[in-house]
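Take a look at this single chain, the form predicted alone, given in structure tokens.
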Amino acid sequence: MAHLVLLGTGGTIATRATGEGRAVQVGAAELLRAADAVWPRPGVRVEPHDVAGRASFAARPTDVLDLAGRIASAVAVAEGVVVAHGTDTLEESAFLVSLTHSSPVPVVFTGAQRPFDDPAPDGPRNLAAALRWAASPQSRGTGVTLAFADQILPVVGARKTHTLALRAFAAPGRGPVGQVDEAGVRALATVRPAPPLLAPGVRDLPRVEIVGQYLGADAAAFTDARSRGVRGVVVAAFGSGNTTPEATRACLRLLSDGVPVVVTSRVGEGPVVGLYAGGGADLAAAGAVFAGDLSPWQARLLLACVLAGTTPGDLDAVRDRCLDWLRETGTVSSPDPTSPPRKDPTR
């Protein structure tokens, strides 16, 4: 009999309405009973455990690292792990867990848009689908994935794309990689699991700030981040990776001081690339890392995990490790041998 572990962390899937708003009141065992009413699971034994009981917007990186440790213990004894999680930070928590996960045992995150006591809740079906995927041979070796609205999504590149709709998540340009519904479990594409960067048991991450770009943005946010001792900065840039002139100069100063800069886009889909003089092209030439189609929120965690294993100020090591990871996951392409070498930001 297949053995799965279900870890409940709270979130909308486990909430009921109260006079003060929705509150987490449903444990993993009760969630499991509701999922069993959707689809039976013959030949599969599920062991439910409550890890936390909070809304995911209240979680901290240390909480997710603790969860990663619980998952590492579970994969040692189970054939699959399912995590019931809040949707607000699901894409970040699942991504951070994936950066610690090296086992072929599948880990599947899921959640809900509607509370447990809604007249038509989506949580039981989402959880039932996650359990079916985790128990299936198709999930073996897929690393960490998301199950939501009958779709299986890769964790790398996953985003919450709607505040309230039942189909709340997507992986633009990457997914879905599977489907779970009345017709069964079907793999639709090959998943490239995220290579692990962080050992389970790490208790904290270096501080990395995200700085957004908007019409007329100046250098104040970069100056403030530097004054608070950040180890790295992720830019949520315009379009394909551009920054205002003031922000460009601020990023160049950071790079010259050995502070890594990772460039992402504030746009919801598509890669970043250094194309424009005075903006992205200057950042690329100075050694900023362009993170393909990775969201700012996932890029922040990638950079933090890389920084956790490198010497402060070693810009080349950080850049190389980030790019190796991005290439392994297909997030960016291998370097073009005809491309000119990047400039030294110290000159």
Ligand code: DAS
Contents of the next structure:
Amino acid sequence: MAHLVLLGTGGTIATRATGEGRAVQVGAAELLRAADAVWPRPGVRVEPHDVAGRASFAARPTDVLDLAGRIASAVAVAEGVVVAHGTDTLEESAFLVSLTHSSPVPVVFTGAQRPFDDPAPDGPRNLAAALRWAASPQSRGTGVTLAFADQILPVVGARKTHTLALRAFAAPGRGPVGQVDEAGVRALATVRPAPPLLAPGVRDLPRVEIVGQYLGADAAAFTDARSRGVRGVVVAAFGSGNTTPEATRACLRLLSDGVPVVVTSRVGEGPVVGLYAGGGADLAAAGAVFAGDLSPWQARLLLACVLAGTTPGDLDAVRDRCLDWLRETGTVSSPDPTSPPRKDPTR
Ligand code: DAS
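Beyond the form predicted alone, can we have the form predicted in complex with this ligand?
Below is the whole assembly, all chains and molecules, this chain first.
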């Protein structure tokens, strides 16, 4: 009989209405009973455990690293692990866990948009689908995935894309990679699992901040970040990876001082690339890492995990390790001998 572990961490899936607003009140065993009422699971034994009982907007990286430790213990004894999680930071927690996960045993994150006591809750069906995917042979070797609204999404590139709708997550340009519904469990694409980056036992992450771009953004946010002792900065840039002239100069100063800069986009879909003089082309020429279509939030965790294993100030090592990971996951392409050479704007 297949053996799965279910880890409850809180989130809307486990909330009921109270006078103060929604509050986590439902444990993993009760979640499991509700999921079983949607789809019974003959031949699968599920062991429920409560790991935490909070909304995910209150979770810290240390909490997620603790969760990663619980998952590592569970994969040693189970054929699959399912995590019931709040949706607000689900894409970050699942991504950080994926950077610690090296087993073929699948780890599936799920949650809900509606509370447990809603007259038409989505949590039981999402959890039932996550359990079916985790128990299926198709999920073996897929690393960490998300199960939401009948879809299975890859963790790399996953984003919360709707505040309230039941289909709350997408992996634009990448997913879904599977489907679970009345017609069964189907793998739709091969998942390339994220290679692990973080050594076991790391208890916290170095400080990395995200600086957003907006009309007329100046250098103040970069200066403030420096004054807080950041080890790295992720820019949520305009469009395909551009920054205001002041922000571009601030990034160049950071890089020349040995502080890594990772470029992402505030757009929500599509890769970044250094195309424009005075913007992205200058950042690329100065050695900023362009993180493909990774969200600013996932790029922040990638950079923090790389920094956790690198000597402070070794900018080349940070850049190389980020790029290796981005290439291995197909997030950025490997150097392409057929693409036209780009002019070096420093010459
Ligand atoms: N947005 C809520 C949820 O969907 C709160 C949280 O993230 O815990 O679970």
